[in-house]
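Given next, in structure tokens, is a single chain: the form predicted on its own.
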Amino acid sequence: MSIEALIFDVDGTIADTEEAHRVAFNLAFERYRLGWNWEPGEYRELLKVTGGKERITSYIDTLPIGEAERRRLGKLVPDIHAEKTRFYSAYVGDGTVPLRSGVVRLFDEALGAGCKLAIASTTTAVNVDALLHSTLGARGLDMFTVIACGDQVRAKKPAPDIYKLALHELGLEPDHAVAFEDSSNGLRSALGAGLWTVVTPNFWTEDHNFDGASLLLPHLGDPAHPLRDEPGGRLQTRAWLTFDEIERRASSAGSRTASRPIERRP
């Protein structure tokens, strides 16, 4: 059973973008004279809510304000988020947010092996475009066969909708793809779509529950930034996660699942 696509989350997985998002949110709040300022610790908690507009709405719901003011602020959410997106795109466009270790190497390995790349993210297409262009240049968008973003589905992560959409657009069953995530909500989304899932947490998500992850690593690694105590710990062949190892392990897991008899509950 071959692996025909690698499907990546964006924020926190391909690049550690959350600080850029936090700064952009605060600039938008300042522009609207809201008097809000999300500190790193607070934002870490707010990240448990997926989607920027949803995150702002969730925050408004916690404020000690009257219902009339809550409704007024609620109506402003789309405009606040649009302003935040403009700040974020400009910030990322300056090239200040690099891709995480091993990401470009794995992209190239997968493409060289004839495997497709896809994105399944709750962020907007504008944010994805800005990051890919600033980090990968003109070839950035062309590397991906499918780019599925949050506004294309009814329910965002942890619902599996975005991964199911990516699989549908790829024309693949879950056994022929592997997901890459950094958060518990992302992991639950990928698992809900039936995907073998690699998780690489970061500062913002390192305290999340990753039960069910197929492989949990601090990052993907590369020859210049090898993973400590590897191979021999979680990896079998190199001190970085190779496409060959992904395909071998995910295909083996898929074959065992396919050959297992279905248990039917009475």
Second form
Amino acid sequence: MSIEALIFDVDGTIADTEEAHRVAFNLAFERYRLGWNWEPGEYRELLKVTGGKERITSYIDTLPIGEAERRRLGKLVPDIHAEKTRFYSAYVGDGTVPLRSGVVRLFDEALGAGCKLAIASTTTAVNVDALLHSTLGARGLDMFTVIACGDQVRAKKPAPDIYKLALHELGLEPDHAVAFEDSSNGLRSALGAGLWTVVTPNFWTEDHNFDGASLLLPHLGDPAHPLRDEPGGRLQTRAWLTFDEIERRASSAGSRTASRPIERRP
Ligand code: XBP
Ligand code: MG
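Here we have the form predicted on its own; I need the corresponding form predicted in complex with xylulose-1,5-bisphosphate (XBP).
So here's everything in the complex, that chain up top.
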């Protein structure tokens, strides 16, 4: 069976964006005079909860405050998160966060081979648009047949829903697509959707459990940034992961089945 689509996670996979998210959260907390400041170590733990609104809510649940105050803060979460998104999308929209090595090369190789591109992300759509436009220019959004993200599904990663939505909108069975992820939540989401999955960890996720990953690499690599000890280590043809190698390996992998149906957010 041939590979007809590559489905990419966004944060941490196509770009190292989580430091920008962390700064944006803290700017929003300052704007609302909350006295919160998520340091890198604390944010690494908080990242185990996907979705910015869910992350803020899970943080409020840990605070030593009365129930009335907890409820008051809970009602503020959508506004705090909207402010955070404004800070983040402005910051990323200025082109401050580049795509990771090999990402544009693989996008172009896949498109050149007639393979579609898609996004399956937990982040907010505004953030995806800002990143794709600032890094790829006007063609950025047009390169993707499907952009599935944020609140389009009720259950966020590690639930498989966002990948199943992307597959549904692509009109593909999991055997005809490959997922790219950076985190254990993302890997579990892609595996739950039955997808052959490439994982490229980063600073925030390097200590995660990646059992089940079809291919685990430090990054996708390219001629200017070849992967050390490749080919011959995990890769068979080049010192970077080519579309041809992905297609050959994923197509020859055993058939993969997905789990329960999607719960779309109305
Ligand atoms: C990563 C996430 C997101 C971002 C913050 O998404 O879990 O919540 O950390 O973005 P992915 P929002 O790796 O699936 O792209 O505040 O917009 O959620
Ligand atoms: Mg990610």
